[in-house]
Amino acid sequence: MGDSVSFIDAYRRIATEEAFAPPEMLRMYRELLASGRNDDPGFMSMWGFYSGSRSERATFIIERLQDLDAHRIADMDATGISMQVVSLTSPGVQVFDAETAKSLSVLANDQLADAVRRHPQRFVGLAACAPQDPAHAAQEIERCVRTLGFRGVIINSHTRHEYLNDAKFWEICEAAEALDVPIYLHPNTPSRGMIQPLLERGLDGAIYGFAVETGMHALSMITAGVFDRFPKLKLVLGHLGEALPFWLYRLDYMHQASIRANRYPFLKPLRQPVSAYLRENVYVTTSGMPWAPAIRFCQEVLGDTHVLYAMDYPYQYVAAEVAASDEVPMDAECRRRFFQTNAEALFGLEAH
C-alpha cells in the first residue's frame, strides 16, 4: 500500500506538522456543539464550520483527517512526501472535561500507533495528552514514547483558556524533557479572553488569530522561566515560529526594559535574553508558509538546524507549495537538513 520511501535527489521530504482525527472525536465535537454546553467561542467558530459545511474544502479536510491509510499515502506519494510526523488535530482533547479528555487521548494515541505499525516507513506519531490532568498527561506521554514508540508531544495551545506558562502544567514539560522528546505547540483558536476583536473581523483562524494566540503562548512560556527550569526542553512552533523570529530584537529590548522598570512584579529576570531561548530551545517548521524570503530569514536568525519542512496536511495540501519549498535558495547540505536531517535529529528518526 505505497510503503516504499520516496527519495528526491539527495534528500527525502519529512513533513512535520500533519494532522489526523479519530472519527470518535469528530462525533464528540458535533455532540458538544449541539449540546450548548461549550463556552469556547473559538471552538464554535472553527468546528461549527468544519462540522457542518459541505464545501469542497471542509469535505476534503474531514475525510482526510480520518484516513491513515490509502488516501493519505496516495497524497504523500503525489507530492513526494516520504514521511509524515502525525499529530492530533486542534483542539484535540483539550476542549473537553478532564475525564473525557483522558480517555479520548488514550484512544487517539492507540489509533495512531496502529497506523504507525501498519506503515512504519511513512508515519511517526506525536503523543496527545490531557493537560486538564497534568499527572495523567505525563504518564500518557511516557506510555506513548516508551511503549508506542512516539517521538514527541502535541499540545494544541490553550487548554480551556489556560496556558503552559502556569506551573501547574509543568509536569508535562518535565516528562518531555526527561524523555528527550519535543513538544509541538500547535495553534488553537484564541482563548476566550483574547478572541472577540479577532472573531468580529473574521481574523480568529489561520489567517492571523492562530499566530497571535500561539506566539503569545510560546513567549509566555519563555518569560515565565519554563526554559530556565527545563533547559533541555525542546519546543516546536509551526508557521515559521508564529511570527516570533521577526521580533527578536524588540522582544529582547522590551523584556529587559520591563525588568529594569519593575513594571510587572510577576515578571522576573531570566538567565538569558528572550532571543537566546528562541534560538536554543525552539525549532520552527514551515507549515503553511512555503515562502522563500521568510524561510531564509528564519534560517539566518535561528540557524539552519532549527528550521524544518512541514506541509500542514490536510488543511493546506497544495502540490505547488511543495515545489516552491524545493526551490528555496540554499546549498545542498542546508537543503538536506531542511527537508530531512533536522527532523531526523529532533524527532529521533535516524532508525527509520
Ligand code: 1DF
Given for the second form:
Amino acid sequence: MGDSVSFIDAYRRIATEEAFAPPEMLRMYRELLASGRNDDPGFMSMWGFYSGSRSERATFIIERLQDLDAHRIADMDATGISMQVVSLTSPGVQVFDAETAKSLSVLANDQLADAVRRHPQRFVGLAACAPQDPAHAAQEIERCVRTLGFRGVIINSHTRHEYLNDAKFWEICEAAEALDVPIYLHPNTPSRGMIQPLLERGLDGAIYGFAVETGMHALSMITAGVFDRFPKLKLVLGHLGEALPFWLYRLDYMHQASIRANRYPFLKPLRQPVSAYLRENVYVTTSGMPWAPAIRFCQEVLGDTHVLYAMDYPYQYVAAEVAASDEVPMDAECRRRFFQTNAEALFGLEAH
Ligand code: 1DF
Ligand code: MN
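Based on the form predicted alone presented above, generate the structure block for the form predicted together with the ligand.
Starting with the chain above, the whole complex follows.
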C-alpha cells in the first residue's frame, strides 16, 4: 500500500503501445519537412500536421511525446495505468537515410533507457532500430535487450517504402527470435505506392490508412514465409490486429486457392494455413479500440492469451476509455490476462 497505483488490486493495467519522441528527432522531422528532400507523402501529411498545427490535439501530443517523467506519470496515475511499454513514435528513424537513422536510433534508445532507469516500476522499453542497415539494426536490438533491459523491438511499418517480407530485413527477425523478444509492428502512414487515394480523401492516417498499411505488412510477412523461417518469432499488432482477425477465414481460403492454382509463381506454399500464424505468432493489442464486440471477437478467434490492452498514449489519452475497457464483459481471470499477465508473459516482465 501507499504507492500511487495501490488502488488496483485485482489486476495491474499494463499499456503496451505507448509512444515517446526525443526532442532531437522532432527537430529533425521539422528540418526534413522544410528541406524539400522528403519523398514520403505520408510523413508530410502526418508530421506536417503534428509539427505545424497549433490545435489543442497537436500541442498536447507534441508536448507529451517528449515527456518521460512527471506529466506522463501523472497521466498514468490519473487513468490507473501501472506500467507503459514505451516505444519510439512512428515513423521513428525509418524515414531518414541510413546514417542518420542509425545514430538517431541509438540516441532514442539511450534516452528511453535513462527514463526506464529513473522509473523502473512504470516504464519498460522497446528497441528502435534502423532497418535501412539490417546488420546495424540487429546489433542495436541486441544491445538494447542485453545491455539496456529492453523487452521487444518497435518497427514502424515500412522503411522508406520497403517491407519486412523482403529477405534483406530478416536479420532483424532472426535477432528478435534469438533474443526471445517480440517485434511490435506499429503503423506508419501508407508507403508511396499505396497512399494516393487515401491521401486525397483524408484517410491516410490513424483513421484507416494505418491499418491498410500495417495489416498488409503483417500479412505479407506471413505469406513470404517469415514465420516458417523463424517459427518462434512473435509479432505484435495494435488496433486489434489491423483488421486481420476479421479476415481469418477468407485469408485461408484465398491463399490456398492461389497456391493450388499457382497464380503467383513467387508465392510459395506455407507449412500452415495463414490463420495459424495469426493465431500462434501474432498478438494483438487494443490501442484505441476499447470496444467490447471487437475485443471479444478477437479473444474468441485468436484466444484470450493473445489479446492485450494498450492505450496509444498520447495519441488517444481518454480516461473514459480505460473505464470502458474495464467494463468489457469477461471473467476475472480473463480480465487479468487482458490487462496484465499476457503482457508480462509476452514482454518477459516477470523478472522486472
Ligand atoms: C496517430 C495514431 C499517430 C497512432 C501515431 O503515431 C499513432 C494519429 C504517430 O492519430 O495521428 O501511433 N496510433 O497508433 O493510432
Ligand atoms: Mn500507436
